[in-house]
Structures are given as structure tokens and as C-alpha cells.
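Only one chain is given next, in C-alpha cells, and it is the form predicted on its own.
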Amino acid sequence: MSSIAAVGESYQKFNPRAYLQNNYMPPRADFTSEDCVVPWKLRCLAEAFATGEIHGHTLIDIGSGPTIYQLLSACDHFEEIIATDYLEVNREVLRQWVQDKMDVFDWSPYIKHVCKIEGRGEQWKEKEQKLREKLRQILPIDVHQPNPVGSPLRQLADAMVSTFCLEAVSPDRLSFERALKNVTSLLKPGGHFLLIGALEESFYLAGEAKLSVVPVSEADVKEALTKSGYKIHDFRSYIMPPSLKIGVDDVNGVFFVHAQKQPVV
């Protein structure tokens, strides 16, 4: 069994509820502190979209997992949002959220926080409904395939978002770089890519699953993006404080990148 196949096998034990509990509840999701990791991520995304540079018809979220927070600031700037994930269990969580099923994770604190930091006076229920309406497709994806979503898209994406995906499903640096190249094929030349991921992490827990992560540094991420034909507009790092190292992973920090795919000359 290849390393990539072994990664796919290990994800069969992935527990979405445990993952959400570990990463998207207090202490990591403390909205009273802008220095906490979750508010930091939401601010990075809100500020990127506030530039007005990132907009268009279609945005694709690469490896959505069971989360929607990464799409909250995006939904004002695109007609259609496509979520993707390798696991059917995560795609089902997303479908339940779109259908407003009661047993899904409560994202309302996130939506309220994003409305507050965007500062436009939008009611959180309006934003929630807007995202539900624009999240038109939830597709399977395999970032290790040259065509990650199987059949070609009707049109390439105007922008992409990806959070904690590529490094978490790649057994080594080379696989990480190839996965980035593969998903880049879904993006128009000139399109924008907002990427959030783990710095120097080797594993994380999601219930019974212990998932391996390829440890990457800031320099590794920048090099991979440059090799895939991106120009980096913004790169930020967050150092995980000891109070948020709670035993569910060994992450040292989080990176945020706003990059743009350069036209082929």
C-alpha cells in the first residue's frame, strides 16, 4: 500500500464530531480574545475579502472537512460556492448544515463574530441564509489526482479557499507540492487562493483516528506556492500559545496566505 493510500485508509476512522470538538470549541474558539486562534483565522479571511480583489462567479473550497467558517466572509463576493471533501461523512455533515438539521455543530457564534468584525451591520441570520443558498454543490475530491474532482468543472473557479487540507493528507513534502499543483488546475489564471494550514505539525486526533500530517515551515509553503505559479500577496503566521496546546495535535502554529495564480507567459 502506497503512502497516499495509507493516508486515505487512516481517514476512514475520522470522527467529524470529535474533530469539531477539539478545534472549534473553547479554548481554541474563544471569541472574547482576538489573540485566540479561531478569531485570528476569521479576521485573516475577513480582511482578505475586504480588499475587494477577490470576487467572481465561483469559489471552490478545497477539502472543506465538516466546517463552514472558512466560507462566511466569502459568501458576499461569489454567486456560487462549491464545497469539497474526500470523506462522505464530512460531506454529509455539510449537507445537514445546508438543510438546517438540528444535530449539526452550532456555527452561530462564528457567524455572529464574522458579522461583527466585518462591521457592515449585517444580521447573522441573513449571512447564514446567504451561505446556505450559495453553497450549491458538495463534491467528492481527491487532491492527489491530476483532476481532483473527477470530471472537469463547467468553468474554472474565480477563487479558491483551503483550510488544513493539503498538509494533512500528504505523506511527504513532494506529495504536498503535487497536491497543490493538482488543485491549482481548478483555478483560473489570475484567480486568488486563500490558504490556511498547520505549521510544523506531525499529527492530529479526530476521535479514534490519529492522522499523520507532513510538517511544513513558512519557507516550505512559500516555495510550494511559487513552484505552482502563484504570486504571494500576504503571508501571516500565528504561533500557538501553550494554553491552546491541548493534546489533540502537536501543531506549532498556523499560516495564512493570500496568493494569486499567475497567467502562463
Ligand SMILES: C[S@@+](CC[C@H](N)C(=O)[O-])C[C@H]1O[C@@H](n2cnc3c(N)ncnc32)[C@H](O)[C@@H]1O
Second form
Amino acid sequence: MSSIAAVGESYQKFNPRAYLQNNYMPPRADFTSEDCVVPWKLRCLAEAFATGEIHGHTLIDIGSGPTIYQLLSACDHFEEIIATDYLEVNREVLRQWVQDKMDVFDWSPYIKHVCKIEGRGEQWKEKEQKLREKLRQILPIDVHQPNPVGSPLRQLADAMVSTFCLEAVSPDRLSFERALKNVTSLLKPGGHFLLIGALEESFYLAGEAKLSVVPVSEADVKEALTKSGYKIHDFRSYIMPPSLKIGVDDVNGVFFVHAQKQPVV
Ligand SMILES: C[S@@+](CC[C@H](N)C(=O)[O-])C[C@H]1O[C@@H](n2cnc3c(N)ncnc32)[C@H](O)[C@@H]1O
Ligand SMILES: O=S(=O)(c1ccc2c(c1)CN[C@@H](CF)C2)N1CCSCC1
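Alright, leaving the form predicted on its own aside, put up the form predicted in complex with the named molecule.
First the chain shown before, then all remaining chains and molecules of the complex.
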């Protein structure tokens, strides 16, 4: 079995509920200080969209998983948002949230925080409904395929987001670079890419699943983006405090990148 096939096999045990519990609920999800990692992540995304540089018809999210926080600041700037994931269990979690079904994860602390930091007085239920309306497609994806979503998109995405996916599904640095090149084919030239990921992480837990992560440094991420034809506009890192190292992973930090796909001359 190839190392990429082995990664796919390991994800068959991925438990969305456990993943959300481990990463997006207290004590790890702490909003009490702007210095906490979740407010930091949400601020990076809000500030990028607040520049007004990132807008268009379609935004695609690569490896959405069971989460929607990464789309909260995007939904004011695009007509249509496409979520993607490798696992049907995650795509179903997203469908349930879009349809406002019972027993879905409560993202309201995240939505309220984003409305607060965006400072436009938007009511959190308005933003929640707006995202539900714009999240129009939830597609299967495999970033290790040259055509990650199967057939090419009807039109290339105007912008792309991806959070904690590429490094978490790549067995090594070369696969990480190739996956980045593959997903870049979904983005139009000149399109903006907001990438968030784990620094120097080697594993994480999601219920019975123990997933391998390729440890990447800031330099590795910058090199991969440059090789895929991006200009880096902003690169920030967050060092994980010891208090947030609770055994569900060995993440050492989080990076945020705002990059732009350069037109091929
Ligand atoms: C660590 S989770 C990230 C989830 C979410 N984006 C977040 O910010 O928490 C990684 C995600 O990548 C998905 N995945 C696994 N293999 C993949 C592949 N080959 N291509 C695309 N996504 C994949 C998993 O199903 C999982 O939802
Ligand atoms: O937002 S995080 O930085 C975060 C959020 C998600 C993940 C990680 C970290 C690290 N492991 C990733 C596996 F790919 C998933 N965060 C970690 C600290 S507490 C709140 C959640």
C-alpha cells in the first residue's frame, strides 16, 4: 500500500465529534483573551478580508472537515462558497449544519466573536444565516489527485481557503508540495489563498483515529507556496502555549498565510 493510500486508510476511523471536542470546545477553545489561539486565527482571517482585496463570486475551502469557523469572515465577500472534504461523515456534518438540524455543533461562540471583531454590529444569527445560504456545494475532494474534485470546476475559484488540511493528509514534504500544486489548479490566476496550518506537528487524535502529520516549518510552507507560484503577502505564526498541549496532538504552533496566485507570464 502506498504511503498516500495508507493516509486515506487511517482517515476511515476519523471521528468528527471527537475532533471537534478536541480542538473547538473548552478548554482549548478559549475566547477570553485576544492572545488565545482561536481569537488569533479568527482575527487573521477577518483582517485579511477587511483589506477588501479578497472578493469575487466563488470561494472554495479545501479539506473543510466538520468545521465552518474558517468561512465566517468570507461569507460577506462571495456569492457562493464551496466546502470540500475527503470523508462523507464530514460532508454530512456540514450538510446537517447548513440545514440547521438538531444536535449539530454549536458554532455560536465563534460567530459571535467574529461579529465582534469585524465591528459592524452584525447580529450573529444574521451571519449564521448568511453563511448557510452561501454554502451551496459540499464536494468530495482528494488533494493528492491532479484534479482534486474530480472533474474541473465549472469556473476556477476566485479565492481559496484551507485550514489544517495539507500537512495533516501528506505523508511527507514532497506530497505536501504536490498537494498544494494540485489544489492551486482550482484557483484562478490572481486569486487569493488563505492558508492556516500546524507547525512542527507529527500526529493528532480524532477518536479511535491517530493521524500522522508531516512536520512543516515556516520555511517549508513558504518554499512550497513559492514553488506553486504564489506571492506571499502576509505570514504570521502563533506559538502554542504549554497549557494547550493536552495530548490530542503535538502541535507546536499555528501559521497563517495570505498568498496570491501569480499569473503565468
Ligand atoms: C485536521 S482536519 C482539518 C479540518 C478543518 N479544516 C479544520 O480547520 O479543523 C483535516 C481534514 O482533511 C480531510 N482529508 C483527509 N484526507 C484528505 C485528502 N486526501 N484530500 C482532502 N482532504 C482530506 C479529513 O477528512 C479532515 O477533515
Ligand atoms: O485552532 S487550533 O490551533 C487547532 C485547530 C485544529 C488543529 C490543530 C490546532 C492542531 N492539530 C490539527 C490536526 F491537523 C488540527 N487550536 C489548538 C489550540 S486550542 C484551540 C484549537
